[in-house]
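One chain follows as structure tokens, the form predicted alone.
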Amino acid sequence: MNVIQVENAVKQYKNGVQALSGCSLYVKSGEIFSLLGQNGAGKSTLIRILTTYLRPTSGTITVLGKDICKEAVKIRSQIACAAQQTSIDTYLSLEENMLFQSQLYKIPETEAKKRMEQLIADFGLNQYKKYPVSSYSGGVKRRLDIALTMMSNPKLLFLDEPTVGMDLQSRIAMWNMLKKIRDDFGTTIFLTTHYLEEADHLSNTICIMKDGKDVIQGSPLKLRSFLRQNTLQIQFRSDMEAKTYLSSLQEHFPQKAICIKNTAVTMITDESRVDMEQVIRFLLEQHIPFYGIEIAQPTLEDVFLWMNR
């Protein structure tokens, strides 16, 4: 079952901004899906529209099988949202905040108790539960700022970028906590993040954006796989140095997908020992000072990367 289903979705903005250019995707019941694309991709937009907070100008979505235009009241009651800014009350206590939650959504107080040790101990937050919230890291708030989120039971969780901004002991904490809302409480994540590594290990299903239309989206097996070849990739000591060389690579093949990737100029390959060869000899030729070369199996950043370039 599609617990969101976008077919065709526009929105032009009343200054003429169009944002989503024919957006379609389908987000099935009990996964985590993330949602990439550069800044400008229509992310934030598309957001807005499934938690009800924009209205599409054209379009068919249906959230949790309800018209997002004409059944919003009913759609709010059964999603959650955390955005990047926490919504945690820093002169509350942790457990105060989560019981405030609890009223603005009317659950009686027995069951909202209840309810709230077992996600002080789900998210690991009984530690905490003697300090001030103002005395919290970032990430045991973001921690905690999903955690008034589930107060509700919500069916549908939106995250927009869950990890950003934390150290990496932080984020592994965080990704662990996701799966075990998804797989315990059988809540669907729909999540937006910059972190290539981060979709590709959460994530059941990827979305990638461009331009306000979605680009490709599957799991993270097939979209590693749409890029049967392998790529070829150049490593120079520095990404100017790589950008200095691009042009002279891509005038001398010019039948080969060849891009950007950190300090090194990546090129999609059919036959890599054949075109290693070419590209090393072109290289000593030209007297270009590359650091290294090596074959490699295409990775999700290489994918998002030619989606676009």
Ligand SMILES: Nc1ncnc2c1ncn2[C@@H]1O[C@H](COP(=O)(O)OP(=O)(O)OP(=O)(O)O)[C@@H](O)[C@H]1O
Contents of the next structure:
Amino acid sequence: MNVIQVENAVKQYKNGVQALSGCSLYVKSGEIFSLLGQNGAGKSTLIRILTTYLRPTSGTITVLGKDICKEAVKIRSQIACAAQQTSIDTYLSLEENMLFQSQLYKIPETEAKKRMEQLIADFGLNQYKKYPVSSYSGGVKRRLDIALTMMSNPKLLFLDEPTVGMDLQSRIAMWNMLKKIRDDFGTTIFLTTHYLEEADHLSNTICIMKDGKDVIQGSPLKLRSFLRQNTLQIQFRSDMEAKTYLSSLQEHFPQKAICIKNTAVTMITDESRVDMEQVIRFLLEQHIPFYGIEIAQPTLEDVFLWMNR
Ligand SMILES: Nc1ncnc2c1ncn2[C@@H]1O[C@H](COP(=O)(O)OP(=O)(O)OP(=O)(O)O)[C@@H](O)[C@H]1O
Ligand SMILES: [Mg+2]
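Go ahead and give the structure of the form predicted in complex with the ligand, now that the form predicted alone is out.
Now the complete complex, all chains and molecules, led by this one.
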């Protein structure tokens, strides 16, 4: 069953900006679904619509089988959302926050205490429960914020960039927490991220979005195999050099999808040997100072760059 169905969603803000322009996507029950897209692609707008905070201009959208416009109140009682700015009260401790949250959701006190203890134990947060939330690092605060949202036992959890700005250790702790939420609590997770390796590692399904529209959706494996071709990676000494020679390569090979990836220029190729010979000949003839060239399997990053080229 799809817990989220978005068909042809359009959102035009009052200032005329069209943030969504016919976006469609489907989220299955019990999965981690990652929405990937560059800045301004429309990810947060879509989250705000799905969490009933904003209304779409048009489109058919259901969340947990309910129409987003007609049954917003029912939807709200079954979902939770951790926006990019944490909503946890930093003057209170985690326990105080959790008990306060349970009052908002009218959970009886004994049940609330039981649930609180269980969440703290399950997520290994014992050491963080007593002191004001403000005394912990950004990464821990975000985990506490998510533990707090689990107090209402949501069927569906929305997370807008849950690991942005975190170091690797905090991100790994967050990934483990999200997997636990999916596997042990059966909660469906809808998240946005800029980190491709995160989407690859965590998600059952990934949707890449561009200019307010979905461009491709599928499992990480499916997305990688979508580019059945190989890539040619032409290495330069710096990203500045790669940028300088990108346009010469694009002009000389107009039929090819060519984009930039750090210090390399990447070309999608279905005849890698032939293309490699031609590229090397061109680089040598033009005296372009490349550093190395290799044939490589496409990564998720290549798929992303290819979709956003
Ligand atoms: N409240 C608003 N009023 C007008 N325009 C807005 C509003 N919020 C967002 N936009 C515009 O809508 C477009 C999509 O923005 P959105 O925040 O949904 O993108 P995003 O994919 O979340 O980007 P980021 O990765 O930077 O968070 C952008 O052009 C943005 O400037
Ligand atoms: Mg955003």
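If you superpose the two forms and keep the largest set of C-alpha atoms that fall within 1.5 Å, you have the rigid core. Note that the coordinates shown come from a computational prediction; the quantities given were computed from them, not determined experimentally. Residue numbers count along the first chain shown, from 1.
K.L.:
2 Å or more on the CA of Tyr131 between these two forms, with the rigid core superposed, yes or no?
P.N.:
Yes: Tyr131 shifts by at least 2 Å between these two forms.
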